[in-house]
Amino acid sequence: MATRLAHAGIVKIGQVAVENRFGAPVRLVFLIPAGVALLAGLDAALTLLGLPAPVRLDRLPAVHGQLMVLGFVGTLVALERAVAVGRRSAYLAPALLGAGAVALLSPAPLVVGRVLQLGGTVALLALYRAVWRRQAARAVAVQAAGAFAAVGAALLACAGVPVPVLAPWLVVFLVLTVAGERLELMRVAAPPTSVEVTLLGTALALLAGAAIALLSPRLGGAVLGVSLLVLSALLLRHDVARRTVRADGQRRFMAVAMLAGFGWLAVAGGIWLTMGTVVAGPGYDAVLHAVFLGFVISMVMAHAPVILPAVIRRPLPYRPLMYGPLVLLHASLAVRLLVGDAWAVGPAVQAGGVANIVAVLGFLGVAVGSIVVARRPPRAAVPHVAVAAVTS
């Protein structure tokens, strides 16, 4: 039913779809600057691994966290929400935070692209109650705890907090939003409402450890840590790609990319249960990158196919070279991770870290390729439903 409503042009919420208000030249506008924040990041991420980078800027590395989860994911998130909720006004939330990170790069002061994003976030999570309305689920509550997450993260980096320091509140932001989006398609399989209840409260535990871990970070760290092992195991357990992983095509893709994510978040929890949360050294790069990299961008890949025709009202074909990028994203992560951060062998660190970047450029370089080779449906075969009930 997801693919179905994607490539119709409509977005699913809860049990509502709704009609896409603004045409996709631009909603197209809004995907440039996440797509500047992401090439950034990734310039930046060679810098911090010590490798000559094309462009180098003294602030890059110093906004490298900001960029790619608020200005990159961040982005992309609000704009799905924004498609999906339908009005005008909501575009106002991937246009500040996609502003925002214009704003880091330029020569602006710093305070000027994070006051921006501050506004994004504050917008997103207005989005979410705006979603509340029409549909007041856990999964909405789940998704709307990680905004508030993101709307901490950047009014702490306003006030000047260092990104090592409040990076917890933006692993909270990234994983709390695909796990309600994932609670939402539990709902297929009818798990028992203690599955339900106890994501929720896992939501809260990890706003609660990411506050603790301002004051106390081996407590924050415990908190997080038991709270993202308890999630992973629950994603394991009832998400619906364990069944799908069985399909073929395009339904095994996405499961192969979401099951491999949920293990990362599970070496996430386990190092911060054990180091607490550390703001340097192997421990900090493992855990960040666990999140990101394994978890996050894994997902990205997983639900590109699905989210982006929804979005630029094009469609994004699978095509089983999807997996290169997959493969290589997991399999240079493993030797980042389980090599370089924790036998301190730095040539991994860096072998790994420039794969990483391979593999995020080669998936895109796969999508827009697919994208452009498709052929566009006729636009009869695109209907224009302003409201419409849709089952799971």
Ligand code: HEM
The other form holds:
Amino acid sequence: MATRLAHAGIVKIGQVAVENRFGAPVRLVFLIPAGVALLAGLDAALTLLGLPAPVRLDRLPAVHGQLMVLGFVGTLVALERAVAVGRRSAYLAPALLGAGAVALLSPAPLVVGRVLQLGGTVALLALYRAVWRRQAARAVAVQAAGAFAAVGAALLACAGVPVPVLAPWLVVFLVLTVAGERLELMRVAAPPTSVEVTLLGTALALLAGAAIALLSPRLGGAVLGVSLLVLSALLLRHDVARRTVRADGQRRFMAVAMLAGFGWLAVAGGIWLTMGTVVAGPGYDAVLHAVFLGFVISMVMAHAPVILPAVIRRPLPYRPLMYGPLVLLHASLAVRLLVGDAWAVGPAVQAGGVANIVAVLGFLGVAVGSIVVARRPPRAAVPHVAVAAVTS
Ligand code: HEM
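Having gone through the form predicted alone, I am curious about the other one (the form predicted in complex with the named molecule); can you provide its structure?
Full complex below, order starting with the chain above.
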């Protein structure tokens, strides 16, 4: 239903259907800076791993985190929200986040990019106000708490706080964005109110943990760690993925990607709980990438066949080939974190890191190929029915 509506230029939020103000070609333009941020971020990742990179720019390694979190994933999140809200002004959020990423790569002073990203996060928070007016639900509150964390991260960056210190805010942003969306879908199965309340409480605890960590990394780490462990357990226990993993095709693929992601969230929680919010070394690499690659990118892979068609109005049919990059992502992350970081084996970190990059690029290739093939008449693939695919 959602995809059919999206293909007709209509997106449904809660019970309200709104007309989209920008057509697919214009919306595609917003994806360009996100793509640039991803490619530049991956290039920077090679340099951070101590390996040769195709492009060598002095500032690239220093902006890898902001490019990936706010530039790439942040722009995608804001674009998806803007499409759902449907107003022209809603596109300010993805536009500013994308422009911020481009500015970070340009010769302009870094503060220009950071201020643009701050504007983008504030606009994203404002988007949730519009969503809240239509649907005052705990799931929206959780996502808005995530956007609030994004504003916090961007504000701290503008104030010159180093990324390792503000990193928990970046983590909270994306974790709560995903958790809120999953809660929205959980409601279809009518979980006990206590689940929704606990999830909202966990969201607030994560925000508190990020704030405390600025003053006391040990205590903040403990709050963040316990919160991530609780969140992981809640999602593993109540998410619809537990049921849909027994289905087949796209639904199973999505469920596998999500359940694996929930597992990595627990790994990150365990690291923060035992080590505090580390700002360098193997623990730092492990906690960040357990969340950003194991949880977030796995979620991006899971949701791409559902969300991208709504944004670009082209079908992105599921292909069994998608398991290749997904399995590579999780296997290589295990090598990088559980062998490389845990046992201080540098080559395992490097090999795992490179395979992480191959997995991300591989999924991009499969997704683009799938879109192109699906457009070819007369055997164009029928778009999947998004919401039914996720919830049934
Ligand atoms: C695809 C493969 C990736 C590789 C190989 C990679 C590699 C790295 C490396 C080597 C570091 C430095 C870690 C340290 O200082 O100990 C790093 C930092 C970081 N990465 Fe990644 N990364 C990848 C993907 C991502 C993604 C997808 C995100 C977010 C969505 C992300 C966010 C970050 C952040 C926030 C930092 C901290 C940056 C800083 O301290 O300035 N990374 N990454």
